[in-house]
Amino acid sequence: MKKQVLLAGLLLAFGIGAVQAADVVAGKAKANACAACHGMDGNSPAPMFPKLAGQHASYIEKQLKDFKSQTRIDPTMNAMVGALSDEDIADISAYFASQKTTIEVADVEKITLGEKLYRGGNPDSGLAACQSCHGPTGTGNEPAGFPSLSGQHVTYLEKALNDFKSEIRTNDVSEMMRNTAGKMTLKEIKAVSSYISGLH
């Protein structure tokens, strides 16, 4: 018994059977496939898709699961994650997870407007604080589950709260983001969004 507890000690000590963490080298090169759209960093050179570069793993992870099981429905990534594993996606992810992004730069006439909301909501909407979730420089929080928003394109964030506003997107978890996005105007959204998208 004490052997057994010993060896038990011993495969813990050295990860001997824990699950194997994701590889990033690995990721890089199954990440071929997506550079097209997001590019081969991560920083997507069209605004309408997301940059991945810096986002959390596990937040991508999600996504990439979320869009494997079509639980979150777009034709063009429902199709594109069909056949990664697991163990690719958790790769992917963590690639991504190990770049940079790169910040925009917010539209001059909606700084004060989206400000405002970003820092302090709407207090007559019951719009919450976007930073009361995705943190003072929108780099969010991983272990809560909450993106990074941090430099993201203007026109992919007033996509995705569009989408989530009319509830084309439903994969928010607790429905969080249904809740704070219907709250919004779509001046709010885009002037939230412009200043996100510069936001560092």
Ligand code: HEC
The other form holds:
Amino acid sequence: MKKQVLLAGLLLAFGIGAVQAADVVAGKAKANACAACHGMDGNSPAPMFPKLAGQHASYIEKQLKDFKSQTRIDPTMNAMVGALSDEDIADISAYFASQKTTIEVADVEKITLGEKLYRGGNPDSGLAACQSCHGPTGTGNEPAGFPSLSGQHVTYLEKALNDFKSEIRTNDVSEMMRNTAGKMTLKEIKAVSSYISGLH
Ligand code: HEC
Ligand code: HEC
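Output the form predicted in complex with this ligand next; the form predicted alone has already been displayed.
What follows is the whole complex; the chain from before opens it.
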């Protein structure tokens, strides 16, 4: 009797473990629904759609759950995630995280200012250096929840920063990005976005 209970317990533990582990292969099949905009390998062909390739799985998961709960508003994405289960979200996120991001080419004229802001912020306005959270090569810090920015499209980066600045996007924990983008001028947003698109 005792033995049977133990066995059942072990099987249960095993079963739950198997369900929770994200499945990259299943994720690839489920990501078909995303390919038209984000690209099959997560490198979106059009610059208004963010690249997902190489992004941290936990960041992608957070965004999809935020779109689902409407904590982050985008009519297209709010509609896209409605039918996704937690398991679908975990699988798709693991799949895109396993892909390699492509790198863009920064505009030469914007590199000097962009690099200065990324590395050192702007002491005059109290703007923090981006690299203190997003890392020296823009790959972020997954455990801390700082996304990878490396190689992202300029158009999307500018939109994201403007959305934080105008508080259209408010799903950043502790207002970290609203506080950051709120201190930036439009010129600074353009320069740093261009710099980041070529950063790796
Ligand atoms: C019709 C085009 C379209 C389709 C299809 C689509 N997306 Fe998106 N996605 C967008 C747009 C546009 C944004 C940017 C939203 C914004 O500006 O805030 C976005 C943003 C995202 C983000 C946030 C990225 C970031 O860096 O913060 C994730 C994650 C995402 N989509 C995942 C998916 C997944 C997973 C699917 C498939 C289930 C999907 N998308 C299907 C258009 C699309
Ligand atoms: C204190 C830490 C911190 C600093 C400093 C910081 N960021 Fe962020 N950033 C974050 C966090 C956290 C997020 C994710 C918010 C979320 O969960 O949606 C983020 C998100 C972003 C995004 C959106 C990414 C996406 O895929 O949608 C962009 C763009 C960005 N940061 C650019 C910058 C730039 C440019 C700077 C420097 C001027 C900077 N960040 C400084 C913490 C930081």
